[in-house]
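One chain follows as structure tokens, the form predicted on its own.
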Amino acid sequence: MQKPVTTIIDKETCVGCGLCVRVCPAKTITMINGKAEVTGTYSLACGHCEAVCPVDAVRVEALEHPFTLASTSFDPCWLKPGACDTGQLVRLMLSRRSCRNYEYREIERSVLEDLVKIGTTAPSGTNSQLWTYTVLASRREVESLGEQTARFYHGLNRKAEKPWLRFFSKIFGGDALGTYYHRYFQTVEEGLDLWNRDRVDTLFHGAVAVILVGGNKNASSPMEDALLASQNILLAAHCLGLGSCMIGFAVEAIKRDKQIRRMLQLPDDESVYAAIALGYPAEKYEKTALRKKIVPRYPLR
């Protein structure tokens, strides 16, 4: 994806080391008469050139200066490969679990905005950075989405319970309705009953906020970009004392229901790929998570 060039080089400060030329993936910069100079007509706006310059002679205006967070501080100096504690990183990854019990305590908006910012530190295809973030910042807003999602699944269940509709779906629709019926119908029906009868939230589990992570269709890999950003948010939420849970049922409802999309003010060229429920956890664990054993494949040995 080509972006307008916003790179600026101070020729008086430039020492002609050529490091910015070497790291530029778009060949936006070249060496002329011993100095770096912007000669390209497009840029990835990745900021590699600015980050590598030893004398601070390069600036990419399209990027946020400085990158700051309200809820925490960090050292802006680059952490070189091998300089971090891998054990602590793995411990964080194994300590973060899907949370389904939350305290009824709202999350400050500044914390939610920090999570969005942290999401944007993820890589994106061709550095397009065309993620989208829709924030439901209160329990009331989460319940509104829950109500609309329940309405969608009530309608879907009424269709799925009809054998003749499942038959036509098998013939003409790849058996999508039949697959849903056998895998999810009963669980969804029970959840709808609990919500309608006792207001028990089996969808968002009482979460007080939700971040919807999406992508613009013009991105080269919008789904992958959104899921990478979501992982950053999940890990950062744990560090900030929050519990989190990915809600796939909400994503499907948003994808298929125009009324929900209108409520969320989603433009036509945007898709939501992750719904992250958030809140202060009302659960505590003594051990990190375990995983099924995985055997990697080495096909070219």
Ligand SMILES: Cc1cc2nc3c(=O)[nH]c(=O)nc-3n(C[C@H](O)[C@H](O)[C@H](O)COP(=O)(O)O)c2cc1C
Contents of the next structure:
Amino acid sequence: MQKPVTTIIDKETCVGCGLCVRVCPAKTITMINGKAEVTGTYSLACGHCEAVCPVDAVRVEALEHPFTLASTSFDPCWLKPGACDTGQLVRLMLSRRSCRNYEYREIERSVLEDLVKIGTTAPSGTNSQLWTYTVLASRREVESLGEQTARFYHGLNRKAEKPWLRFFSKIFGGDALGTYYHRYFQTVEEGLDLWNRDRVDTLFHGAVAVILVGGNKNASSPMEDALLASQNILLAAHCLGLGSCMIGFAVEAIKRDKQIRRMLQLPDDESVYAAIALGYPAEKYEKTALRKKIVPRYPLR
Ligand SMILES: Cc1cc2nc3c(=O)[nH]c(=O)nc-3n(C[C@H](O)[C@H](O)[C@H](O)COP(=O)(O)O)c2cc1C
Ligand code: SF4
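Alt. form predicted together with the ligand, vs. the form predicted on its own above:
Let us now look at the entire complex, which starts with that chain.
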């Protein structure tokens, strides 16, 4: 994949400290006669050189200058390791819950766009940033995806309920259909009934927006990139007063159903790895979440 160099160094301003050379992961910059110079033909455009320069002599043109948000201001100065409030961070992480009850109140477009932007602050393999964000910005759009997802699962359940199809799936298909039948058939059947009978939305839980986080299949690690961005979005949503929930059922349907992919205008070289339901929460908690006890392993100690 092409990684053109867009780094510009102002030689007049450069004081020759060499810090940009030291932090550059792609060896794009070299010190020549006491000044930094762009000599490489390849750049990750990670912006480390620009961020480390003490005299503001470096600019990476590929980056958005400045990085701003519509719904909040923030101090752009770098927080050094140890300078953050870990207690507040953990409290935020424990306070984010998967929300399954939303108010019927739309989210402003600018807030959704901020969430997308915040997603992009996540790391990505070789800084490819080849992620994609598809936004369904209204309840009506969410319902359209809900209808199509329901159609997909209705078809899947009709297949999965046939014992002979499950048998063939076991012999030839790694038992995917049988596993689906045992794990999800009943829940999905009940969800479909509730939707058809009473319009109860057990898929998106009445969310008023959805952000689909995807990636270009040619990126080095599209799924990892998308999921890291998703966690940023989940945490930021909580800070912005929103509830959120990852919806794996929607991701599966988008992966397998051509009609849904067409409706979402997804290009062939793109996969969706996360569907994040969003809305103003109609629920509140008295305490933060607890987690199962985890025991790390130390095999080489
Ligand atoms: C990959 C993934 C897929 C998920 N899919 C769904 C889903 O389809 N529907 C749903 O209600 N919750 C879904 N969840 C939410 C989980 O059930 C939830 O994260 C878990 O129960 C822990 O609760 P918490 O998020 O409130 O801490 C999903 C979570 C993840 C990480
Ligand atoms: S970090 Fe800035 S001042 Fe230091 S060498 Fe690079 S461009 Fe010059």
